[in-house]
Structures are given as C-alpha cells and as structure tokens.
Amino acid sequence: MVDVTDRAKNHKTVGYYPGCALEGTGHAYNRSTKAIASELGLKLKEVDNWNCCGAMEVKNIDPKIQTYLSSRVLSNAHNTDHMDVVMAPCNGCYHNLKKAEYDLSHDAESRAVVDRLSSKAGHPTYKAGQVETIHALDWLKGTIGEEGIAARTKGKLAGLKVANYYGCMYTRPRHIFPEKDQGPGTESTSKPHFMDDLLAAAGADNVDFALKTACCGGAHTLSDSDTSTKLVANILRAAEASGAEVIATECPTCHTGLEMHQIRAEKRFGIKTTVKIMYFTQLLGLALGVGPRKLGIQENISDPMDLIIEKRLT
C-alpha cells in the first residue's frame, strides 16, 4: 500500500515538461499551470533544452527511437537539472516517458539502442529509476491535496456540473504506471478519480461520466476525421446526458480534439452540444480567484465565458 503523501513529499518543485502541445495549441493549459502553481506556492523549474517525447508520430515508425527521445528528456532533467521528479502535464508525453522508463527497465534492446544514440548525441545515457515522472494530477494531488483545495477555495465551483474527462493514454496501458492501482491514496487505472476529487474539493459537481475513459481520436484526426468526430460526438453527448455544464480536461490533444470536433460534429453530421470545455487548471484558477485572461479562457474555442459569469466564477 503506498500512501501518495509519502511519495508527493519532495513534488512542491519539480521539473517541468511542458512538451510541445503546451507551447502550441495547449498554450492555456500551459499558462493555467503555471497561474495555479504560482497561486499555490509550488514551483516549475523547465527541463533544460527539452525535445519533443516522440508522440504519436516517431513512436508509429520506431518505437526505440521514440523511447531514445523521452529519456534524453529524462537525461537533461537529471544530469543538467539535477531534479529528481519530472511533471508533464499532456497525457502523451507523461504517457510516453513513462513507457521509456517501462522499456528500460524491462528490455535490453531499448537500454542498447539509447545507449548508443546518447553516446552519439554527447550527453549521459539515461538509467531506468533516476527520475520519477508524474502528471500534473498526482503533481497538485499530492502536493496541496483535497484538503489544501477546499481551504483555499471555500467551495467556490459549487452548483457547477462537470464531466471530468480523462482521455486514454492517462491509465493505459495499465503495466507502464505501476505506481498506480496500489490502495487507498493512489489512482486506479480502471476508474480514475484524482481529478474529480481535486475539483469537488473545490465545490464542483461532478456527475457520473460512463466515457471518461473513452478515446477522442486524437491519433486519427487528420487521417480518418470522420471517425474523430464521431468518437467525440459521443463523448459530448454523454456528457450532457449526464447534466454536465462542463467537460474538464488534462489533456491537449483531447481538449483541442473536443473542442475542434464539437464544432465539426455539427457542420458534417448535424449533431449539436453545448457542453463547454475546459482544462481542469482553469476551473480549480477560477477557484483560486485567478482572473480568466491568466487562465488563458479567451483561448478557448467552446468560449465559456457566459457561463463563468453565470455561475459567479469571476
């Protein structure tokens, strides 16, 4: 049983992997992060000449050079910055470092072929178990918690319904996050929880969710659209059958997928939802008092605005 407390002790400042969605499409999620761990006193140090984690693109033609690109991340944390815990906020790429760290651990050929790229390139190979990696989730659930929420909001999302929306490279596959699934305190992969504790700890409703798990589509956006859309049409649907104002998210690629196909969904197959988005960063802000321009809101494409207004956020 690993208690999330214990291991959260020293994530106050961590190395931060922002990747590169968060400097592209998911700039609000980026500027969320930082407005709320500036308004909470923890600390985001960038990883030093970071690069991109391989995504979906490499990993599709070689896998090893996908893992090279993620420990070489996990290097420059490391041995440059000397940080012992990276935080990466996009599911991808806190999928993908934990899958090298899996590969390295695990198969030789991985170790061989990083090895030899980190010889090449002219920094210091990565060794499985130097760096722990964490989601910006386990990042504020274990360093300020449901209770440190709750008392700096005083409830304030209350009478807001949300849909929290986890995407499904954030627990899949289940063997890459062993930290996972171990007991009281830790995430389940079969039913992730951390976001919904974190926002009705500040006073949002959550309401039951059956696709918070589902996938967007988000690997086929630009070669099977169609199938994108439909896949979210159903997502959104869901979620406004469950009475959801408000689809949280934690992810760049789903969030910019919902909110892109929500808008396709109704101009190729007439299929209309209201349900706004947003990331989950900038509802626990708007809890914080941080005012929605900080937030990056105006980014928004589902424009949520009235309803921030509405429900007193701002």
Second form
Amino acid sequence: MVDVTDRAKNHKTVGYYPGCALEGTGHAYNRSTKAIASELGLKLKEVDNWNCCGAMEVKNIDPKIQTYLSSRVLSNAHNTDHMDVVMAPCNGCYHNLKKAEYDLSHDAESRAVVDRLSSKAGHPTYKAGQVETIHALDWLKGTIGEEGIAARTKGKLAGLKVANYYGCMYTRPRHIFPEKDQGPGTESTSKPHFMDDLLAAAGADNVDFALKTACCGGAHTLSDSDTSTKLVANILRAAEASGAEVIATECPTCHTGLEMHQIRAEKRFGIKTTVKIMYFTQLLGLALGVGPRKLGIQENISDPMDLIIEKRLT
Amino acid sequence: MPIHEKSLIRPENMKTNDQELIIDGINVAGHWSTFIESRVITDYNENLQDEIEALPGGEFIHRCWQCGSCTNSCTVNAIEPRFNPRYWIYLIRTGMEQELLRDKDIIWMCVSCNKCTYACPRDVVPEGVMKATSHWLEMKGYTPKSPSTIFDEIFSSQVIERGKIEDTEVLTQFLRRTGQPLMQDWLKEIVFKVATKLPVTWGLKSMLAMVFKPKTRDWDRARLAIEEYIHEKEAEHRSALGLNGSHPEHDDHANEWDMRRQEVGSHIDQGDVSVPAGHHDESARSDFARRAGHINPPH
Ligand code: SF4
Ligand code: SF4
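Rather than the form predicted alone that you just supplied, could I have the structure of the form predicted in complex with the partner chain?
And the full complex, kicking off with our chain again.
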C-alpha cells in the first residue's frame, strides 16, 4: 500500500497551484489557505507561469486539450520549480491534474498528444510520475495531521455543528485516485472523511450528513441554473435537517455554487435556508486564532459573521 | 415494463378509454381494454453506435450490458425522470435514432457529476457518452447549440487565447450571448451583498483584472498548437459523422439540417455550426476560435 501523502509529509514546502478560480470568485479560499500556511509555518511555492487546468469546460471541446493544459502546469512545477509535490486546493484543478497523471500513465495516445503540443509550445513534456498532485486536505493531513491541529487549536470549534461537503470532483471517477480506498488512514471515495477528521480535531461537532458527495450542478451553474438551484437547495436543506449551522467546503466551484444558489433558491423557488457556507480553511484558520479578515470571511455571501461571534470564534 | 420493450411501446400508442374507444368501428370502451397500437420500426441507423464512438467520450459505449446503474445513480435523473442514460445507450447501440431524437432536447442536461462513471461495472463512462451524444445532436443539426456548449466554448476560447480565464468576463459574455439580462434579480442581490462588504481595493483589483486580463506568459505557441490540434480533430469528427459531403447516405441529414437551420436561423448564424463541407471555411484560423466568437443567442 502506497501512502500518497508520504512525500507531502516530508515537505514543509509544496508547489502551489491556485488556479483561475482562486484568483477570482474563490479569492477567500486562496486567502485563507495562505493564511493558515503561514500560521502553521508551511511554505507554498506558487507554480511558475501557470495556466488554466481546463476546468470543467475544455474537456467538452476536447479531453486531450484538457490533459495537455494540466500537464503543462505539472511540467512547470517539475522543470522550472523543481517541485515533486503540487498542492491544488480547488477540486477542479486537483481533479484535472490527477486525471492528466492517470491518462499519461495509462494511455499512449494521451502521451503522444501531450508530447506533440508540448514541443510545439516549446516546453519540456511532462512525464507521469514526475510530480505528485495533492489536495489541500491531503496537505494538511500529511504535514500537520489531526494531532497537530488538535494541539494547536485546543478544541476551539467545540459546539459548532458542521456538515462537511466534498462534491463530485474530489472522489469521482474513482480510477484517477489510486491512493484512495486503500484501507485505514486513506481517503474513501464513497464516504470521504479527511475534512471531517481535520475539523473534528479542531473540536467541531460534525453532523451526520448524507449528501457529502452529492452534485451541486456546478458545471451548469449558469447554463442550466434552475437545475443547479434545485440540486443546491436539496443539499442546503439536507444540511439543515441534519442540524448543521455551517457547511464546510473545499472547492471554490461548490462554495460559490452553494452561496449563489442559496440566494437564487429563495428568489426563484421561495426556498429559504439560513445555513452558513464556509471554506474549511476559514474554519481551521479561526480555530488557529487567525482573524476573520485575513481569512476573507467578509467575502462570504452567506455572511457567517454573526455565527462566528455567537460561537466566540474570533 | 421490461427495459427492451419501453422503446417499442410509446405512451401515445397505449389506448385506454372508459367512455368511448372505437377501434375498427367497434366501441371497445372499458378499462379492461388497454390496446397497444402496433408499430414497426424500420428506420434504423446502423452507424449510430460507430458515430457516437468516434466522438470524444463515446469510445466505450459498446461495453454496456444494460444494468441500469448509471440511470439509478444519476443526479439529473432524480429531478428529470426522462433523463435516462441507460436507455439512450440502448437506443444508440441498437441504432434507433428516431427514438433517441425524441429526447434530443434534454440530453445536454448532464452535469458531469460522474456518479454514473463511479457506478458503472463495465467502464463505459456514461458521462462521456452523454457529452458525445449531445455533440452528435448538435453536429448533425438536430439541436441548436445547448447553453452548456455555448458556455464551454466561451470558457475554452478564453483559455486557449490567453492561458487563463477571468470569471467576470466569462459570466458577462455568457449572459450576453444567450440573450439574458446582465442584472438578474438574484445576481443583483449577490453583487450588492459583495459590494457592501468588500474593501474598496478588492473592487479595484477585479476592475483591473477586467482591463488587464490575466494571461500566461509566452502563451502564443501553445495557443497555436492547441488550435491546430482542435482543427484537425474537428475535421476527423465531421468525417466520422459523414458530414464532409462525400457521403450520399447523409444527404438526408444535410436536408434536415437546412430545415433546422431555417427553424433556428434567427438563433444561430451560419458560421456557428459544424456545417457539411462546402460551407466550411478552411482558411479560418480555427473553426473553434472562429465559432466561439460568432455565437448568437438562442432566445
Ligand atoms: S455524469 Fe451526467 S449522466 Fe452521469 S450521473 Fe451525472 S448527470 Fe447523470
Ligand atoms: S452502468 Fe454502465 S453497464 Fe450499466 S447500463 Fe449504465 S453504462 Fe451500461
């Protein structure tokens, strides 16, 4: 059994791939990730001159272009930055880099297309195995771990009822995540728990939430908004029904989708929910004693400030 | 109803009437009398599976053994029961094109959640099949471009052009090209909520990002390489679907396309579609880049 976070464990410095979303709508995720990195003494070395991974859209134009785009990011991390671990907090980026890794190690045609495009574009071709892609959850589990979080936070989140929401791209499809489902200690694709573990270590009271890996309709958030709104409303209501005060997210697309369609569900369908939506990095940041501004909490549309004050988290 | 009969018996062919039901001049009313009007299917498209298989995502459709796990786990099926990947895969594999076309307007609704891919015991990747099928419908001219495709094209053309995207620009372009007002009620509320809370510097930053677009350095060679590749692939896909004009069998589709084009003519301009060869301008920089810049709104 290979523990894929082994390398991350030895890496207080990892390559950092924020991706387009974290420079736009997911700005607060970027801010809070960087804030907890500096609080924990971890170094993030941003991948030099990165490009978009292809998000959820480019594969629908051509899947191999998406593979190329993701491989270029990995090529820069390996050849320019000399990093062997890249951490991507965005589920979309993480998923695409993992998918590129899988395709490049299993499919000769993908290798040929990536090689052709890389040489035409004038940079070294990325080869499978040169870089390991991890999620922000793997990064914190690997470098700090539950014990580290518990020691530093002293149960600060105690009494906060959290529904952990992972969405689609962190676990599906299963085959691109060979390190998951490998027994105790590894992440599960059917019942993911890394975020639950980290927040529980900080004292949070995780609720039993059935829709952890349900889809928020992120791919069609604008092109089929009513469908996305229905899917999100379902997630929000299920979280409330399970007693959650806040939904913890680990993906900018999910996060923005939940916040945006929470408002839309009320405007269009009269479905009102009041559960707050926060990045897990914001919650961990608060638990570590970082101020809300540094965590970008003022940018959260669901406005969790009252809850934060009520729970004495500042 | 067993799955293989569902496509044979259409709901409108089921005749049940308690009041009066005349069949062959005889009133056979009564709830006991449910008649199924007989129907013979003759219009098979023997190439249907090959065509879908030739498009990205459709490669593994032949593996399907009709277990139904995809439909069973499907996110969209839960809110739109007519959305049935297992059934469409069956229709494609058996060449029942006319049956498939009855659902042509909802196939694009797949949200790519990959629950089906996770559940499928045969590695069919039904998510990919949904994408291949929606592209097939668009390429053949059976449907106008779906909002999803328009979004994908706007997004991808920005990535290909500059290496990165700027999400405000994607949003505004999409709303404009699909003919939606920029200020939707819910969007107004979000903008208002965000604007009142954010520091002024953030607003300035995002305005700057709209003027000085985020861009990957030295991207031009990558852009050209990608455009060249997409152009090649498009030609390959068109020819796999017999859309290069050299395949007499497909004149029907070309005619159908013309009709459709008249029907949706106000929605889509001529440069916007994968038209049969002859209409295709080979000198264009790339079909894709050209089209992405020429999308007119479906109202
Ligand atoms: S990827 Fe598409 S077809 Fe598959 S389960 Fe999700 S919505 Fe359904
Ligand atoms: S889950 Fe796979 S094998 Fe089963 S019906 Fe769907 S595509 Fe076919």
